[in-house]
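A lone chain, given as structure tokens: the form predicted on its own.
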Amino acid sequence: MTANTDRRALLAGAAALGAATLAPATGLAKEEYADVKKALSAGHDAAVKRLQDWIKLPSIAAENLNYPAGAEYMKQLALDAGFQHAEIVPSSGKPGVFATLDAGAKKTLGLYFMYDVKQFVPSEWESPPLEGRILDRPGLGKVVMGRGAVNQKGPETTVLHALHAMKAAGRKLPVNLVLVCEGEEEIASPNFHEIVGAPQVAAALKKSVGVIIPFASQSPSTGAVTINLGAKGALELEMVVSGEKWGRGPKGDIHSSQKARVDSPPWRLVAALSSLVSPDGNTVVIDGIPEMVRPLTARERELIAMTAAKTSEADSKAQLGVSRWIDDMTWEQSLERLAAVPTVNIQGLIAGYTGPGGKTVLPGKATAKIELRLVPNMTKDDTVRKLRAHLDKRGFNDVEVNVSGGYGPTETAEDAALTKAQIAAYKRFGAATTLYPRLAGSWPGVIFTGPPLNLPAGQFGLGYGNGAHAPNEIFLIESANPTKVAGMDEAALGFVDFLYQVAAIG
């Protein structure tokens, strides 16, 4: 929700939405789409292999690889599956796509999507990660294991299975589209802000009801799904201690006996990085930052406790590898912390000598990944300015904080008819839905949703994937339970129906 609704209009959104899931959640009458189930199922081995053949093609921005060649694919998928427009925009780092399908509706629906991946070590993963090789997963069914399967290349190629079906059946969309597609999302989308405001590509997004990202969201033991009001933004940076800033240390690699009389950098990088947190490292304490945290409201609360009621803890902790939250705290209570406390990440540390054995060395330099997940009323700029001054006073001037993107937290009111659409999908499929405040990752949804533009967003999708990020990522293409979780072909059903809803829902 907006940073200004007030508890009347929240409640006022809950009558309507309340309105808005009247539709049967038995799923879909036998008749309804039946020429376009025809056409999903006559085009489900072409799907699976525009996929597969997209996997095959990594574009990994942290590593200037396929440039341009990954918009150039992307655009080429655009065009195949309908729009009648693409073309690539530039930006000062990866360029952008932007199409347009002008089915001659009334509405018109943004769609977000992004054409990166992140980095993977083959050597971890069960098959080789550019493959997409196609397993038996038992209870499942069968995925597709690969680097972006599920993150986001599996539920955008849902979307586009969707979009060659309704072609083939000879179906007018009842909306006009508009994708907007990046490929810096996995380096916290540094330049997106110049692909949206793009002339051409901000007067269509102006035209849209709302923008949204594709998303594989349902359990995979319960076939539940749950609608985010919003996201967390992010912020990306490194933080370097180096002897030859600081002008203590050594300028290079040392023996380490010289550490009895020699200052180390190493050391004085983890002394700056436990400032920025408590002790246990759960509680940003950086200068500032605190008081700006928006405390939880009462919708969002009660919006949590339904979420808790209705959802799985057990799920999680296994899909997570984890056996206890923070504080051994309740279910209910991590998803409180979930969605409304920023956090400082240590994703790697980078010093001296990693390899087998010992080298016996005083790193001269130390380097540190971060990345920060931020909460309503908190700012990209702001947050790195209250960095800058908290290393400062005290002390750390030397510290080098280098950002290499970030965006702030996203939210869309839950009366919004955007809102109303994704529940109404939901529920004539049969997923048991619940509201949650605010998605615990990020994607750049408040360059829609901040000015100029001010538009609803969020995600949608039936279907299940897992491992984004990790090794031995996955999506689902043929569930061994379609009726309860969603494959390929059922989830992109559930898109087609999503479109009829955007357009029907005022």
The other form holds:
2 protein chains.
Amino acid sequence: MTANTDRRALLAGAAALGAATLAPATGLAKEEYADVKKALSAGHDAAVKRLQDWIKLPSIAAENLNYPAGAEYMKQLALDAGFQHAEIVPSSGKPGVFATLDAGAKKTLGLYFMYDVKQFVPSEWESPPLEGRILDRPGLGKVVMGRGAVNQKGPETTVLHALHAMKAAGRKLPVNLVLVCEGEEEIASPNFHEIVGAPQVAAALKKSVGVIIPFASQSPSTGAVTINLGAKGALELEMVVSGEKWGRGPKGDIHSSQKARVDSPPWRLVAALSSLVSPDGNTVVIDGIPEMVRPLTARERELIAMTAAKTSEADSKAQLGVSRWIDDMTWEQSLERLAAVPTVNIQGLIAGYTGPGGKTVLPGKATAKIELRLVPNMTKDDTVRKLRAHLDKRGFNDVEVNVSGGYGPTETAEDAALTKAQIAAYKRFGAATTLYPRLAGSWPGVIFTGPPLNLPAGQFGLGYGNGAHAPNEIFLIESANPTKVAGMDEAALGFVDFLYQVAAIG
Amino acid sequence: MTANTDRRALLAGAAALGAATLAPATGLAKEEYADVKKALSAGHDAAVKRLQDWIKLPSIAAENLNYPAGAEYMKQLALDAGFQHAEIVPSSGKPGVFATLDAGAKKTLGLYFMYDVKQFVPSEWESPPLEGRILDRPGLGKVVMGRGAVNQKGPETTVLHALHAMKAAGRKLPVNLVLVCEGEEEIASPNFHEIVGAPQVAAALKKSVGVIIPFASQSPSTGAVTINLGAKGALELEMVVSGEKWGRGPKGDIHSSQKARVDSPPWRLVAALSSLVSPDGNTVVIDGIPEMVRPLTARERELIAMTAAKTSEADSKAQLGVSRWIDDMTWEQSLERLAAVPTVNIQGLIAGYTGPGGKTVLPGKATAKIELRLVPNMTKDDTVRKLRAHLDKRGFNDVEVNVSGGYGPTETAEDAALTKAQIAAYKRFGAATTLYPRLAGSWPGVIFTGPPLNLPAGQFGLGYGNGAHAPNEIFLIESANPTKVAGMDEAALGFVDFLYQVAAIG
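Starting from the form predicted on its own above, please write out the structure of the form predicted together with a further copy of the same chain.
What follows is the whole complex; the chain from before opens it.
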């Protein structure tokens, strides 16, 4: 069977079963997945082991850990899953991976993977973060705990699981795949544009209908999914004040009694930081940034109101450990801000003595780890320029702004075929969906949605995980309630269904 | 020989030699110290070893390291040096030591010692900080390098060296001694008042003519000494903002994209800090503090002008690694500020992620390690109250102010006998002296100069050292130019001479 025949047969099958049981009436009838389901069950243990093994090899760009080993491992994962071609793509930073799976299909789908993970502090974990131990979570099911479990190796392994199962079931994929993967997502993808811009990668992606990053999208209580029509951009940087660069204050730490006559780098950092936001830290006041913010459209407000109505404020607050939103705003207002406003966040502050007790030093240096979230119509480079100009205008010419990575916001239209395919696949699983204008978190989708590719791009994936960037990161592999919240096999089946939706829609 | 007879004989001797060779005409003739000099030479190696051995036992209150071992060691050092009585004095914190040496003399001198030292980071040192290795410093001489070398074990060992030598020479001291020692000086002496307030300690000190902390006071280039007529007070504290206490922001670190709707403890800390000082960080604007500052007197200004004329701005800047004073002020202005103004210094900043690269967290907590320097008429408790009220008035009620220690400023009159004895001893060595109103650094002299004791108190000591609170701390033990800058033996002889000056003056 060629893919086209296959697809036609499946569409016929779907039509035969009738739209009532298959809303919307695209893709395969659920019953027609029996062989895939069987293959997924048979491959379950291997898939879990694949995830555990991958977790054992953490690539962390900020610590220059496991490069290029992580890229080589990713390349092999792709080849094992059926990609006919896979190659390492060098960049100015860490290498990426490019792979293609030609199924002889009419359409091609792009996949965006990351093989790097966030830093971790083993002592903060209830189970060793590189072991990928399987734990029982009452009411939820069996989870794998480890760094990268949900961000992003679990969802990515789910996709690989689906591809292995399709192969085992002797099926051709309904779409061709182009995989592009980077190893610097967690440092804000400073070189990903080089990888995507490589001629063979750009040419392959140009043929695709859009790009998907695998995701674990479900609510653990309801199974509901929020589909984000975009994501904020991110800009990560350090602001550094040093006596060395300033020409004032001490070059190194000196006795603190000298503060009476010697300028202080930490105080200068405090002043420079203060100039960036309103006194409550909640409104960005960098010159020219407020004017760049595109107000929410009426449709975006409508989507937010629907999201507010369908989602639980209490759950969200409990999960975050937060008892009040800023300015004691309502749930809907908090969701508006989450989608609409740019932010300047202090990730970390470091100056002088940081050990127990005190130490009477006037520090020679002070550093703030800062990240900005960007909304349309902000861009990375323009934001960097505006920040620099803002500081310079206030006499902070000496305050270093060391950008480590970043990219602008990404957007994909509500009526894009890729969005419709997502909605269809979620609905067929039985997951309620909500459209939300813009994820407050970031991913470098703009590399795909921006010029020159101008492709739709979004997240897709059933299943559940938690603890990204935190201790005790988990990914659900066996759901206690698999018809509501997908375990790894159900999520892989959902991905297969999604591929058929992509093949069928638009 | 009783001490009185001794003193009369010595005064007679001094008179016989004539004032021209002995300016001022008090104490012994220099020639009359031959036996002490001999004993100091004989005891030199033992004294250096005493210092090295002491350096090997660092008591660090902030790290709860070597307690009560440090106090027991100090007690034994006192007994070995001839104190007939020595005891451990408990406090709410670390124990102190109280010792008395009754020489049957008419006058009693108080000695203030500290047995604790500042924290250290071995990797920052050119020689292991607990080895007390002897190194050659071209042009300067032989030094002992180690934590506590100059702050304050070297100068204290010099005093002990003098007492050992007097004993070896078969001499009685010209004054009785009362030693009071603490183990929390480096955390701003939070419990020293309890030790001094112990009935037996207070009673013994009450009989004294004043209290001296051993010091290495000489300029390494000229041998000149600045006599400080007082010292600023110090107040050490942490300012902490946490989501837990605030009731806003996250309880722990959460994903930074939430900044759009969740308050930030680091931003709140930045705002609270900003309220304490002028935008340049150089003027304290805490409500009610500026009004407490007693302006410099005409005599104090005069002393500062004389200090400015006699001391080298270039040397000072080079030693500090500073190229400009705040506001590009003159040397004399910098010395005025050093003496006259209170300060708020940021010793350290800690929040969120402090490792390499970035980490997209919104931190649940932010801490600033702060220390204030107090000038007359500020007091510790009043300053704490004013800081709290200042923060509360601006709505920062939740910002924790955790005071770890502190004390007010100390002052001793220019015409106190203790001051005159210092001047006399320095002059007899040949060291030029400058009077300076107030050391910008701090020591808990106010425990002696304030009520109920109301004693004169100051620093005394020839010799040189450097690197207090910094890596590569040194103390000069064998001077390359011993008639200009005292090595350990010369400084010990200077201390003996000082004791005779105390006995003779006032």
